[in-house]
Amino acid sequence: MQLSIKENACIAPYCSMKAGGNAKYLCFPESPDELKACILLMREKDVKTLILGNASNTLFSDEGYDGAVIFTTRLNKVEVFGEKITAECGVPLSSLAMAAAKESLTGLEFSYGVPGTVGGAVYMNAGAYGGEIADCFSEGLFLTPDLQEVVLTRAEMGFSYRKSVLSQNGYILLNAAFALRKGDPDKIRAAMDNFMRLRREKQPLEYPSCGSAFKRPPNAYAGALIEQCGLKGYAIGGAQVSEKHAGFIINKDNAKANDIIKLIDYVSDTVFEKTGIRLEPEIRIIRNR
């Protein structure tokens, strides 16, 4: 077994922010058994390990990663059954929903334009526009910490908003199954479409980025409370909050990621001053080595 291993090899390009320093491996695994092997290698070599689909929601600091960080992207096949869709865990969503649109199925239409892949998705419960992952999961097939298969249904899943359990077991996804029901073609077709436009409308996708950079805060918005701080449009270096969207930080200008990180400090601290509500970061930071 040939494995694809990257030493001291830049984050940036991997990940949808394009910022961040070295890793000390970049593992690419293309099947399961490269996964497991990968993840046993660093193990034998006493090396800390991230697994990460396209790294959608996380930032790593221009310090980089004293560890490995392995992408799923290569595994990323999809099979049909029925009303059932299955997909590996480094499927993008946006590719998933249209195999299921191909298919008639209706049920993951949310999901097209999500920039991240499955196995992200069923680890924070992701959603959009009213829907969330937890909506049509089914059953997935895990690896547990000593590499042993097991799955779970959606009940034993604990999906909330924007966690599920495997943020405490430390599961990692292999693939995942979704329950989905016969539409018609053209009304998936035009909810899919819909989606994206309001996107192109709403988002800056002209940017890299990470998403929404912080969670919804309770009865109230984080895009909004940005921009009744006045924080629309400041920038950190090359960061910025995003004129388009107040809840997006962007990468406007070739910005270092601790550019990032330290925006999205000051945006938390501020909105906390001026309103007393503390906001989360929906971006999953590694701040050091």
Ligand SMILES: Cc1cc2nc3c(=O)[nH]c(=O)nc-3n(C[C@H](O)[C@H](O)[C@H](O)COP(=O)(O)OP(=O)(O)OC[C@H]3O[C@@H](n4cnc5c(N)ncnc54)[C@H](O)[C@@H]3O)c2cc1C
Second form
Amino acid sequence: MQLSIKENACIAPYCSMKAGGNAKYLCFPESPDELKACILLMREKDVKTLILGNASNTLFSDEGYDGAVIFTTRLNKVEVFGEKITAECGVPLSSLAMAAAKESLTGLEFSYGVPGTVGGAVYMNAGAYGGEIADCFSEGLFLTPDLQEVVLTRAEMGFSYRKSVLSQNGYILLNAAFALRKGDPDKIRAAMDNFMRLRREKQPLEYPSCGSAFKRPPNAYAGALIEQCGLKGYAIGGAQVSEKHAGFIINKDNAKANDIIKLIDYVSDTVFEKTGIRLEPEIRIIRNR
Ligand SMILES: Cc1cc2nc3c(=O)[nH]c(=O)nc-3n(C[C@H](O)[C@H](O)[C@H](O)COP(=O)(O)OP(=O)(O)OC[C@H]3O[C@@H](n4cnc5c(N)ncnc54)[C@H](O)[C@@H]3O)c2cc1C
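Please give the corresponding structure for the form predicted together with this ligand, as opposed to the form predicted alone shown earlier.
Expanding to the full complex; the earlier chain stays at the top.
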């Protein structure tokens, strides 16, 4: 087994924010066995590991990561069994939605255009346009921290808004099954095209970002609160609150990761001072080595 591993490599090119320092190792396993082998190898070296998909919701500081980042993007098999679709953890959500549409299966249209992988989406219970992963997740095969394989069903996933049990138990998703329904192929395609059009219209897709920087607070919208506080367009270094969508923090001009983090903190503090509402980052920030 020839593992693909880079040593002391910059994380930025692999993260959708295009910022962040170096990691001790970057690993790119091509199968579940290689993924396990990467973890075992790093344990032998006494190096901590972090599993990532597309890093479209993760931001590392400029100090980087004193461990191994294992990217799952090469684990990308999809299979369809009747009304069920199974996908390895590195499958991009848009490919998953397209594979479902090809079989006239409805239920995953909302995920079309979310730039994450199945693993990141299950971890985050990703959602958009009224749908979320919890709606169609059926069961998943996971690796426990002691590298045992276990199956968790939907009921065991503790799904809530942008959250699952994975943030507590440290399990790694290897593959997931989604229960869908037969639908009208034209309607499925039209819904997907519509969601993509809305994204292009409303989101600053021309700049690197991690999508919505903050979770939606109860009974309010983060973007509206940020705009109301006069922060639309506010910048620190190359990082900016998007002028197109105030809920997005973008890497406008070669931003330092630490400027992006400072801006996230500044926006959260300013909105709290002015409205009493504390915005919680939706982006997972890895602040310390
Ligand atoms: C332009 C843009 C638009 C976006 N729109 C949306 C949207 O509409 N809705 C939405 O919810 N999000 C959105 N996002 C955010 C992001 O794409 C989602 O949260 C996505 O689900 C993250 O997937 P990822 O593979 O990139 O996760 P990563 O950032 O790689 O990881 C996120 C978390 O998941 C964990 N993780 C990753 N893979 C696994 C695995 N196999 N097993 C266990 N844990 C794992 C990581 O450790 C990390 O904690 C958007 C982002 C961008 C840049």
